[in-house]
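Single chain ahead, by itself, as structure tokens, in the form predicted alone.
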Amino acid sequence: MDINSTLIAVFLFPGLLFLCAYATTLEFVDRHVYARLQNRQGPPWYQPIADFLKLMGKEVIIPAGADKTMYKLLPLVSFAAVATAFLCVPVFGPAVKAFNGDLIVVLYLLTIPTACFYLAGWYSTSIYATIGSVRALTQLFSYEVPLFMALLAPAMLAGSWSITEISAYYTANPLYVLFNLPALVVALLAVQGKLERVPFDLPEAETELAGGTFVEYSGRYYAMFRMTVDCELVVLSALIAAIFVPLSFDIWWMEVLCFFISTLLIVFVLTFIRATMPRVRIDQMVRFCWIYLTPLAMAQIILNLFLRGVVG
């Protein structure tokens, strides 16, 4: 790939521009489906874009006691981590930057935004933001283990740490996908916690913490955090689709269609969970992840190791 093709892939398609455009699309789908499930009309298609542009034009007010450098830097770092992770996830064909071990790199990069959310709340020096940041960190240690195990289990059966190679393996052996269904359930529930969505929206908890972690953020910095969360939804949906719902065709438009269908289906499942479940307490969330999700993910790893010994 020459330098021009690389720049186009990184910044335009399927890189940064496509990521942001699809992120606003998925936010609209999420909000609209969520509203319809509650028998409401929902926002128009352009609402996410309008919200982003409105925030970009608003005045930035930094609390007097906040660390100004960290306040300004953290939204950019979190967005950069998600955008970089997206380059390693296959969208249409192989990923832009596919290599052996890119699954580990993507999981690491997707941990950075949560750490930034924690630091953003902590350095805001607001009691509400501090409580939200502590909850964000507590959730991180709850869902991260089962999420990692759920995504690594299919990799063990495929015998590769490359997301592109894992997807190709299950495309060639579609029946093996059925063995990973428990891991898929764990991954979907853990992702719901990672994205801080109901019933695991404890760090934000608008009715309790007035916005939680981001309560002191405004203007373009809050817009960047909002865009980070939307882009994270795209990356996680594409990652789950590539590992658990791999579809590959020689016709490019069929691959494009399958990508959109699989990611939209995953977002619909996440939205359905969000619309039908009440918020849980932080201790209930921790217990659920460690008592149920982690053992189920461990059982999936043991099963896949056994299957790997049989088929390998």
Contents of the next structure:
Amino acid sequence: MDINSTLIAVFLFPGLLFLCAYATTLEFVDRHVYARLQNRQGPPWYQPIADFLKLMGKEVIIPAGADKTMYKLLPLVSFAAVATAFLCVPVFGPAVKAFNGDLIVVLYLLTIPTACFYLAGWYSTSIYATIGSVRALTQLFSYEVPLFMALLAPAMLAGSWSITEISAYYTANPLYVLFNLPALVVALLAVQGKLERVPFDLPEAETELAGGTFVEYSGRYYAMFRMTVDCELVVLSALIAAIFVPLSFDIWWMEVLCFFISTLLIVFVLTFIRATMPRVRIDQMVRFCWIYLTPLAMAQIILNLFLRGVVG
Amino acid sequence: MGRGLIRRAIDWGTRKSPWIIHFNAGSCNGCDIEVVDALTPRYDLERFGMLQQGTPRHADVLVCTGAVTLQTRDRLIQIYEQMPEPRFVVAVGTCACSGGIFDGCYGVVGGIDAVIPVSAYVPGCAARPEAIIDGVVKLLTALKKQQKEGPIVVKAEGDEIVKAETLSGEVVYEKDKEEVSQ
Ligand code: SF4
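Since the one above is the form predicted alone, can you give the form predicted together with its partner chain too?
What follows is the entire complex, opening with the chain shown before.
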């Protein structure tokens, strides 16, 4: 790849610009489906863009006790981590930067935003934000283990740490995906915790913590955080689609269609979970993740190791 | 007035996404229930981009109910000052507009506008959800006009408004005259 096409791939397509555009679209889809499930009209299609522009134009208030550098830096760092992770995920065919082990890199890059949320809450020195950030960290230790295991189990069966190769393996043997169904369920539930959505939205918990980790954030820094969460949704749904949906076509428009349909379907399932469940307590959340999700993911890994021995 | 593209985009965003926060300044709870009513799926405020926020830092519109009491006065000012600009206040209910039946009580300061500037008044005891939605939408319509034409300069003698004109010199209101334009 020469320098020009690399720059286009990183900043325009399928890099930053496409990521932001698709993130706003997915936020709209998420909110619209949520509204339809509640039997109401829902926001107009331009709503996420309007929210973003409004927040960009708003005054920024940095609390007197907060660390100014960290306050300004954290939204940028978390956004950069997600945008970098997106480059390693296959969108319409191979990823921009595919190498052996990119699955691990993506998973670790996706942990950075959560760590940033924690620090953001901690450095803004508000009691609500502190409680929210401690919850974010507690939650991180609960869902991260099952999420990692659920995404690594298919990789073990495929015998590769590269997302592109895993996807190619399952395209060649589509039926093997059926063995991964428990991992898919675990991944979808853990993603709900990662994105801090109901039933695992404890760090934000608007009605009890008044917004949690982001309580003190306003204006463009808050817009950046919102964008980060939306982009995380895109990256995670694309990642799950690449690993669990064994479809790949030679014709480019079929490939595009397949990408959109599979990610939209995943977002729909996530929204359905969000719309139909109440929020759980933090101890229930931790218990659920460690007692049900982790053993399920562990069983999946053992099964896949066994299968790997059988099919060679 | 000539405005840049970015300014226009931000103004448009401000009109299309008013996030609200609800504050009870000393209401009898009648108006609060109506505000909460207006937030239910039945009235679907998200059509206008309205979302309820838990913290004043994220909110654009402060929806206040009830007459301001001595106890809540400082808290109200504090919450108002925690909101980032541009911010608007909507007074919901007769008590919030003027003090209502509580006006003149020993513990009551008066309506919301006795403490902080109010952009829109929604009278009614209690104000209906439809009226509250109407009030916020009217506020946004007025905001659009103001964003296009700039702020209105008001001249007053004592308590009485003598003349009001836009920055470009268009007279909106003049004492002793018919109302020039809406
Ligand atoms: S206007 Fe009526 S309902 Fe509302 S706070 Fe006053 S007395 Fe209560």
